[in-house]
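The data below hold one chain only, encoded as structure tokens and taken in the form predicted alone.
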Amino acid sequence: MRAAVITFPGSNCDRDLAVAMEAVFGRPVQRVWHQQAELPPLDVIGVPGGFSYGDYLRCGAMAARSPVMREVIRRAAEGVAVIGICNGFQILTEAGLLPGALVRNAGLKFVCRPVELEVATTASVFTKGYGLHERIVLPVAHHDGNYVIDTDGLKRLQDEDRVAFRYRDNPNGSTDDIAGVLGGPKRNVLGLMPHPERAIEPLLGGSDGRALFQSLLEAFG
């Protein structure tokens, strides 16, 4: 399993992604600074939750715009599996590898709590080691976590089967409900607002963040 992670100026849940992923998958997980054009050979690339660039002009706007991301989006149309959280999420909207957007949360506060989802699909890499319809408690903090695609694109979603999570009560005001969606060739990227890798083990307050972890060492280990 060769797994990454990137740091832009901001990112603050960068080192929690890499601590989960080490702990799941047994091995070091390389840390790559925004500004680098060049990646290895990899399996996982993990975008963080944070704040980049301060969030100015618009969350994840300014970093999708880094030397690295136009690395992402060529590995990810080869297949690798780029997992993007909180801050992630809305990073891979604006780079274009996920549709719809991620706006000001509907009750216009910030929402720092646990969350109870249901996962959507198992249809993917990320997802197959939960059961259907599953449900599933994982942190969220977000202020722009209110999902939001027109009404053509919400079908499609539908159609593909490619809302990986939704939100059992939803937080921010996402449209239908959506946590979590799946892109990619392969649907081997996925977005989305909670922190599974803020719950993987009971002393932190939950574990039901692992399986998708491991989902990823079984996909790729």
Ligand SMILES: NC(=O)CC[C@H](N)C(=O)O
Given for the second form:
Amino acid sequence: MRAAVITFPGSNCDRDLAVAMEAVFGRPVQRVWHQQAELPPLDVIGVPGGFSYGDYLRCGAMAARSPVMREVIRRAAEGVAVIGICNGFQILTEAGLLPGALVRNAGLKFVCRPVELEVATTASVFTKGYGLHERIVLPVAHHDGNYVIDTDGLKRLQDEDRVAFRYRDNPNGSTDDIAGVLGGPKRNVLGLMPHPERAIEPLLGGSDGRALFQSLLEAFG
Ligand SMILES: NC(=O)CC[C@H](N)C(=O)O
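Having seen the form predicted alone, can you show the form predicted together with the named molecule?
Whole complex next, starting from this chain.
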């Protein structure tokens, strides 16, 4: 297992993500500054949460133009697993790696609490360790988590079984209760607003995020 986590100016979940990956993968995780234009051989790339560039312009818009993202886009096209969490999800949509966009929460408030999710597909390297329709609890912490997509795009996601997670009690107004979506040529790109890296052991308040990292470990060894 060769994994890296990227840090942008304003990332604040990068260390959490690296710590979670290291705990489950049992291997050191490379830390990559966003100005790095090339990456070593990798199986998994983590695009972490936070407030890259202060969320100015639009969340993730400037980070999506960082030098490292050209390389992330290339690797995603080759089938490397790319996971974007929260601000990372916003960055992946802004980079065109995932369809749709994350806009201001319907309630116009920052939402920070555990939410119940349903695993909507197990057909991916990220979700195969869960049961189909399994209910899990992960924390969310965002003000721009409202997933929007046009009707044709939504139909494509549904027809291609690319909704990864749905909210049970939608906290932000997301279309079709979508909390996470899959993309990439091999369903190898995942973006999700909830934070699996903040739920990998009971001491953190829950361990339902662990199976996601475990799934990756089983896929890449
Ligand atoms: N925790 C995060 O990654 C926050 C994401 C984003 N900056 C928002 O508030 O919508």
